[in-house]
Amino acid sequence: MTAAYNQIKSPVWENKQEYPLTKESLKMLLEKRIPLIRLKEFATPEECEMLYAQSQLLNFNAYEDVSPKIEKVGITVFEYNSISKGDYFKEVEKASKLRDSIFAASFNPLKRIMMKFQECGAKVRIASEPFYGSYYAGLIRKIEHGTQTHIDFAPLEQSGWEVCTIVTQLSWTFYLKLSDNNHGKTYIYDRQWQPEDEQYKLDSYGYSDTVIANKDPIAFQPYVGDVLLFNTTNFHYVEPMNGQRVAFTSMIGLLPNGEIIFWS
């Protein structure tokens, strides 16, 4: 934990604006110097509708012990960390087959985002575990009731997994369906998690707003077809959405050797 903690110390943002995805902006985001990257028109309206339509044929399951309710299709290490690594990997093949059947009937956003990273000079792969194989990557998720203020950082949450060896963590979210009411924004604070913040932990993932006192957030509005990337070691939350907010997403981590891994 000490090594990971040392890695996430960083200067404040150089400014509070969005950047397009380039080799330089990706480096700046990984170094926590900028708040977010937006890939505009990552997919066409037709592609978004096809993937959304496929998702509606499936059963969404809510995260356990998470409030407000968040629903998703796919599996996460977050859910299995308190169960077992073995149980997670038993479900990977089944979850991956379902995900790939959705891709076959629409398109593959996971492959597309990884190619975008490769175009920026990054070496990317799906995370893997000795004796188990590849992780699962790619959730279709509904966050329509908002979230608590939280962070996502595998070295804090997934001790003993390959993903706990990363030195910084991003997420990417690709928006498929949004009700037209300009709600459902994500708020990101220029305030990174520190070990002493654990005293403010409320439950399985949320933190008291004490951790963001006197900090101003940047808020970004999602749009169908866009992808948003940000550093999840910054405290953040999603505001409630009176309607639909369906997206495809996964985590991204930078390993000490410079590789970038994807997982859910």
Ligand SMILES: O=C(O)CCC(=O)C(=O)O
Given for the second form:
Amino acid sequence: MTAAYNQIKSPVWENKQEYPLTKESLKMLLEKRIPLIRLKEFATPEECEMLYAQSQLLNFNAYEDVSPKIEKVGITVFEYNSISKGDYFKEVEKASKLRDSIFAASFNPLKRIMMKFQECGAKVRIASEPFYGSYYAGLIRKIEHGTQTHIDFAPLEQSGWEVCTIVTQLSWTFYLKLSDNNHGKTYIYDRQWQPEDEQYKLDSYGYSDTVIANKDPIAFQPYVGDVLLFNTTNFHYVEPMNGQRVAFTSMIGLLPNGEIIFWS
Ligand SMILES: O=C(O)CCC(=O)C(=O)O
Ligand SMILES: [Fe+2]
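Got the form predicted on its own; could you also share the form predicted in complex with the ligand?
Below: every chain and molecule of the assembly, starting with the one above.
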């Protein structure tokens, strides 16, 4: 199954359009047959405002070695890959307590998205590591200066963690606060990562635009309350916002046994 997923080369999208979340569209997204899913009005404006207000009471930390600057509340395996697994799992309890106190004062979007997946027939859980326990899932993240062109695929970034055994990866991003303009779009290409692309890697995560030369991406315009789901093994980038762009997000992976795991 892993081999089959990794052999998929572009272009494979059947349509260059947005889809709603259904059992069928989720399957198609995992198979990279569609560009993205939009969950319209995943949360009410009041829920978004409450969660955003909670985030304003917290300290955002910038990722090290990531330029342009991306800030977040919560921990990621990406950051601890070069430190140690033990250190990541030491921080999980503290980070989860903070997240749960934010949920208690607003609402729980992680539970809601997992329920929506279950309604599509998916078997979902938080990722878990033998001898260590649950992963952390659920960042509050500010991407206001854009990103480089990149992919997110744990098996490439990690080794020896449960999340490295996934066969394909999605992310979900729930937009809490956006400045009132049409910037900050997410661009996704019908172009899969392949091993030869490593020669175009620029730094800790970005790739040269050579990888997407002559490709025409789909542009996703975020709106407060909506969720974007896409396959992060497709090259993608976020354009600068010129203002606020605050979201709640985590990674999602498909295991060889068909289970779907969430982590950050
Ligand atoms: O903020 C977004 O719209 C997407 C960010 C991103 O690169 C991802 O979710 O993998
Ligand atoms: Fe990404």
